[in-house]
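A single chain, nothing else alongside it, follows as structure tokens in the form predicted alone.
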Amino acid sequence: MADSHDSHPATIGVHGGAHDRTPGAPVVPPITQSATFHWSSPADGELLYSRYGNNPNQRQVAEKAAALEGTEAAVALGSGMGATAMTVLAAVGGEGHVVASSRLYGATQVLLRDELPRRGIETTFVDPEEGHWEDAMRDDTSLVFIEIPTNPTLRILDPRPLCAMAHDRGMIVACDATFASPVNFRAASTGIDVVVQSATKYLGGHSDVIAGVVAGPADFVREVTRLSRLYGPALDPHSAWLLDRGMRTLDVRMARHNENAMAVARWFEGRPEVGRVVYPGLESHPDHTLASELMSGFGGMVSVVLEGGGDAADRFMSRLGLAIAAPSLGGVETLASQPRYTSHVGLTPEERNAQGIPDGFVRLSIGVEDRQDLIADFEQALAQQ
């Protein structure tokens, strides 16, 4: 597709990436379910091997992801955490230092705090609400890692001044933008260098594939690809095909997610059983004005804090009839989870409270069902408190 970066997301989702348009070619790219390909010497061209990330399905979906993000290149990997880990290793290299937001997906926090120090990579965490980024930066800092919106508190950080500060010091800024999707937030347009997506979520959209994407400058993506060939988080061809299929409907799905989540969030605001509703589209959200400026839609994630604490959250979850109690997010079905048991189980209660995730906090991934049916389900679950 020529000049796909200049097209709108709905068009890129359908047509982005290389397609064979010769007469008789399939409209839907076939699954190239092969680990290896005929090759005897460099005279035969590039060595193709699915672990290398250059299987036709892997390449096609990576090109589409880059077009959606508005970056030079992208690589699709076997999971969102694989994408995160490869991003950090590519940016830092050997021993080095990372400055990271303290409001990150729980597994990302554990990776930076507990695992990577064993490899000589240290991380200083900064509360984005306080914003003491410059104080945390060192001479050996090479990466700033943030998340927009944050998981699960849905705070919105303005990346533009942070990017300017980091770039003045020769640092790379990477952002996990999974909760937004490139439809609602084109992170690269704000100055962010590298965008990480857990493609398991909105990009795939059907809760049937595990995948991740790293999008950014071509040189950086080449380094991520090189490391992935050593560490092994390749995306298998069938999963790449499923991811491409999901991305074809990304724009239309996100429109429905956005509409449903706004309706649900407004309904929860009027419920006495709910102490706090967190959704960037609400005027009550502390970052609503900034979110309105940076985002073209507010997303499908809604968080609520129940007045009765953890016990009330347990009861609410057990009584859901339409919404499904399950971890993950971004699928066509509505999912509900408690971060204390799932995404942030690796943090202590004190750490969760400090991040605004008390017991009683329920994270809702609002799907594409009829919103009145969803509201009726939430109403009956709350009524039995």
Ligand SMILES: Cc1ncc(COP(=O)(O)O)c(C=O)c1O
Contents of the next structure:
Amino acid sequence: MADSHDSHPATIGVHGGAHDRTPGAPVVPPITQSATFHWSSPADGELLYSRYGNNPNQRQVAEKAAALEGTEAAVALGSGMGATAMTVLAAVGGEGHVVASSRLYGATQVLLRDELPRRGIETTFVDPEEGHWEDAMRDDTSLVFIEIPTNPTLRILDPRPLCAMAHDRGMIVACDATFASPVNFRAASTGIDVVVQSATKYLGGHSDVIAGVVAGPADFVREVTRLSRLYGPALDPHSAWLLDRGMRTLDVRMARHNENAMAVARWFEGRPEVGRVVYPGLESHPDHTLASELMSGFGGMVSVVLEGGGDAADRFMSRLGLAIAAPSLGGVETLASQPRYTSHVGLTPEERNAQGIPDGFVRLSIGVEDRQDLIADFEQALAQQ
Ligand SMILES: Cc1ncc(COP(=O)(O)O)c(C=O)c1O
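Having displayed the form predicted alone, please output the structure of the form predicted in complex with this ligand.
Following is the full complex, with the preceding chain placed first.
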């Protein structure tokens, strides 16, 4: 890809990664659906087996992801959780210590809180709203793991002072930026070392593939790749191809997600059935100013808290006709879910309340449909309360 295009996500999305431009070469990279490759000795090069992460389709999306994130390198893996787990293992090495935000995707919390301690990796969680990061850091801390924006309250943490503090102590900062996508938030440009994406969401964009990306310094990505060859979370070539196809339209989809979500959030603000609208693009959001500074778009996620509580949320969800009741996010279709049944099912109502997620909280992943059609759907679902 020509250097002059390096910084434009719309162009990277279409042209990023290796392209064979010789006459007769396919414009769309073919799916290399092969587990193994002709190879008899190291003199034959590095491409020998698709678990190793350098199948042509895996490389294509990895190179595109690195260009989108603005990092030296990236590796595409079989899921967002695979990307998170390999990131933690690569950063910590053996036994060790992680400092993590207490507002993380549910499975990431369980991994850090319950699973990894059984293998000698401890985590101290810090409430990002209180921000006592320094108190949690120990001599054996090697990783700080955060999420921007957080799920489902869409809080934006300023990573810059945290990165400075962590780097002073020789620690790596990794950030799950799935909710923003690299189009809305170029995490690495704020000092974050390693960016984790659940590519299942915006990067793929069509709710038809499970994938993940780790983007960061070349030596870190090399270590993630080494571990992935052992633990095995490789991305299937067909899924890699689907992911690459999704990434070609990432920029235009994000523009539409941003516009639609803003329109929907403003509309919900005027509704008496809605007690609170959570969207970083609204002046009422506690991190609106920071989000305006750090992000080039406020994203497609909008949360609403219905006055009628959990019952009202159940009724609203059951009456949606266009939006689909389903977990996940980032696809072209609008999805709705209640965190009390999904990501935050493991917390008590009191714990959820403390995190700003009372019963009645509905998380919406606003898709790319016509926004008036979406608003009409939300209006009829609310009207029947
Ligand atoms: C913020 C975030 N990170 C990571 C994940 C895990 O990704 P995957 O489902 O691709 O493993 C999810 C999934 O919902 C997520 O929302």
